[in-house]
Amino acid sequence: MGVVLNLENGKRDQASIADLIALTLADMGRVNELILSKAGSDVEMIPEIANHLISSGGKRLRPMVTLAAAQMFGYFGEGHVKLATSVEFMHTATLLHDDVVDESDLRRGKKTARMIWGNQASVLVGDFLLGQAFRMMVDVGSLDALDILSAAASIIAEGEVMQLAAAKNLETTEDEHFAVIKAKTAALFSAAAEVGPVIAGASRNDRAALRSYGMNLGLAFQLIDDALDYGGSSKELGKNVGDDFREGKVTLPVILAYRRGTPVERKFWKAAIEDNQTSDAALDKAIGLMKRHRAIADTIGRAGHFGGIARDALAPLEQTPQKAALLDVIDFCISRVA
């Protein structure tokens, strides 16, 4: 299985990446053996949901970060194969979670796996990859790898329980609203930044280096999603535009535009997320909303905000081929709305 990328937005994304690409190639087809071995099972269902989600067009940014960062202090080991593997599989069985929890129909343009195989089995399976994740985490070896990692499998779970919390509530903080994604989607690519230079016995400053560019890195990619589902395509999406209205998620956008908005206004949104009151008509006319209040916009500005401090984390570090592709990522992250 080789690295797929989303070309939906032409040339430009596919140059952004591609000296992460490059750099890291030989070690994702590496990466891909093992997700195949790895994902199967006597149990015919297992592969069969695994392999429906990981065939389906991600673009692996996580483990080649994994992979980038282990290679940038001068790694040259099989541990960060394993590790960079293990990232994606918690990935994965986080997405199968979450499209259960969001009653998500669609995930990169394809049918969620429960659509097709039920809630109760895309549940299991995502079980399933999380502890193959961590039995490659132990044969690794390394303490400090497993404690990242496994620290942040925490983190995301807590993550989903806040949101699970906050759901549909619009008096939900950008405070509030940033811890969320901190723990949902940024812990994951801090771990995955991090157990790079672990594996490669780096010092503490460059692993808090690279923590804090994952962590600074996820943030600006969650929130450009989050501006996404009001501004993208469902080509861009992989999902359909409006899905985190339609299903009353209380994401930036929505929060600035309640914020910002008129009594009138305010009771648009309570009836539409509060409610469920989530036509097409409605989500044109929230889209109108932000658009009015720069809600988009300065979300896409947070977003922006935050990929500068990934950069910052970034800049006392050696001049290498894997720090300028890792600097590149954060440019592809905040282009795709561009």
Given for the second form:
Number of protein chains: 2
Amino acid sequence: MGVVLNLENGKRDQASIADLIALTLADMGRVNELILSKAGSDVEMIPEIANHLISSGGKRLRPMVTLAAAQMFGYFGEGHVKLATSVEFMHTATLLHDDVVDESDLRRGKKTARMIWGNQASVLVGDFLLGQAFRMMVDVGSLDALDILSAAASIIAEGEVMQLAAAKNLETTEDEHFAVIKAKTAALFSAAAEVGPVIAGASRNDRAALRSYGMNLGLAFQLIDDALDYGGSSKELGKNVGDDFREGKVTLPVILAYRRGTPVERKFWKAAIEDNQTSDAALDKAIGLMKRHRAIADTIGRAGHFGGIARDALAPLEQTPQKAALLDVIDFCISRVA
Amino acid sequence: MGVVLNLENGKRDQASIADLIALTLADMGRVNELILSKAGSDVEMIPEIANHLISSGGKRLRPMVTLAAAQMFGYFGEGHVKLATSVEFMHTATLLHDDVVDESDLRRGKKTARMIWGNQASVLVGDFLLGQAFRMMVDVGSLDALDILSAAASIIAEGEVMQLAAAKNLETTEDEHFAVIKAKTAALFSAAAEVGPVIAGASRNDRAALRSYGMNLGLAFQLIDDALDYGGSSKELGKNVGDDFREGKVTLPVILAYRRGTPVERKFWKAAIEDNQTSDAALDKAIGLMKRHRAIADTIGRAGHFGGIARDALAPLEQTPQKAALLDVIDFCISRVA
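Give me the form predicted together with a further copy of the same chain now, not the form predicted on its own.
Entire complex below, previous chain first.
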């Protein structure tokens, strides 16, 4: 494969998840097999839709985190493969439902499932994948892992409703916004990381460390995502600059620019976000205002803050290739805007 | 309360679930408390929507079946209350998603949640309730019960996709149709019944008996529902005669009338179901054709067939008030069209 493991603990030239990929390569092969088998159904539309999303080029960060977190505590068995697959299915189900809720046309540059098969099928196939995720977890037989992942499923949905209720509300405070992204994004990263030590029978402290790592990584990840939408230099996301703006999403760059803006600027934001005045010229102006108020830079700064917490969460743990690889993920997420 | 238990095993004057209600009264009080508490959230929209559906006057047959099935095998504890609540939440989540998928305006004579709060919130609150259902199951700690209920969640979603894929297909065979209603309706009744003996630690045979009872009760229930839509004499459902017809649903009365019809009649059915020609006059004609071909009577007959299997499933079990009450449910379901 030509993948070279870098086991040194020194600085890398460039933040990369190459080590994580290499460490989880064999296990991810089994995850991918399980994905194909558990997304299967005699009802043809189910594998069609599931494969459309599953093959759409996501990085599969979440299942890799689960696998590495289990390996890190010496787990040998098959349970981590099933839990990693469950995590990816929960994520895929969320994407299917999100695209319906957000009325999105594109995801990672491809047509969304709802544009090809309709909203109805997207809702139902999401339900199916969620059901399959639970079956796989039950199959593993760890009530602790079930507890963590089922709580995450509730929390994610709660976060999505929270976001819907706060939609287009420019008065959303930064804390309220963190509560939303903590629930809708970070909770799954947190659960994905924690079930690793759980299934490996690791200590309470180790569980807490991985839980905190995942939670803060998830927060950083989402904030960088939100910054990228207003033009990080990289286009890793496969989404176009301005997608969030055109959908009237109140993300942190918007919240900061709005709160720091003049009364005239706030009128501009209201027209854009509340009244959908989101032409290309308006987008340029929005980015200009964000730069003036350091809204994007500070969003990235906040992501760095959470990234630091994630890093410290793992600090007490023994140096292992898995730990190094998980630390790389933090840098990788944040360097997407570098 | 004035509820009188009829413990005699003789015939009742009228099929009724009064005994089931009386036997599960105390437990249902706790189910109702748990419903309110677990549908709670700081995100106001969640309890609003959940309560809208939960208070909409459903009979709560499924949780009562779970409770009675647990009592029947001498279960003492709290687990059956949590499992019964989980079952009701799974059902409620399905209704929320169904109404979105079917674009329904009314349910039991009330506006659907999606008409009041929108499709988006209905999808997400359904997801939340499903997540909460899993958390409660996990809390009970029975991996067998988890296995049964998580499998049901997948199967229900699969059945809904199957139905969507077969939508408006008048060539659907009776067997294919049974496969759909088995998955989308009967699987949850089956799981609701089976988790009773499971949590009570009953034997493999007892589990199989209750599973079969629930599956066949569910099939009978759905078929009677489908017959009522073309005018059983009772209006128990709170839905209007002709709702399925106007939505172009291919239910058993339609399948039978279509298969038994002349070429000219089939053209009528195609115009109605495929091209939405569903005026009141068309509905009258549809009912007339069903009567001519005994389509409604035979749908009820099929329901009776499954009801009989459900009855025999319980035959080997000891005579208990719970068993008598569960047998009553079969008669009650079928007598709705009497």
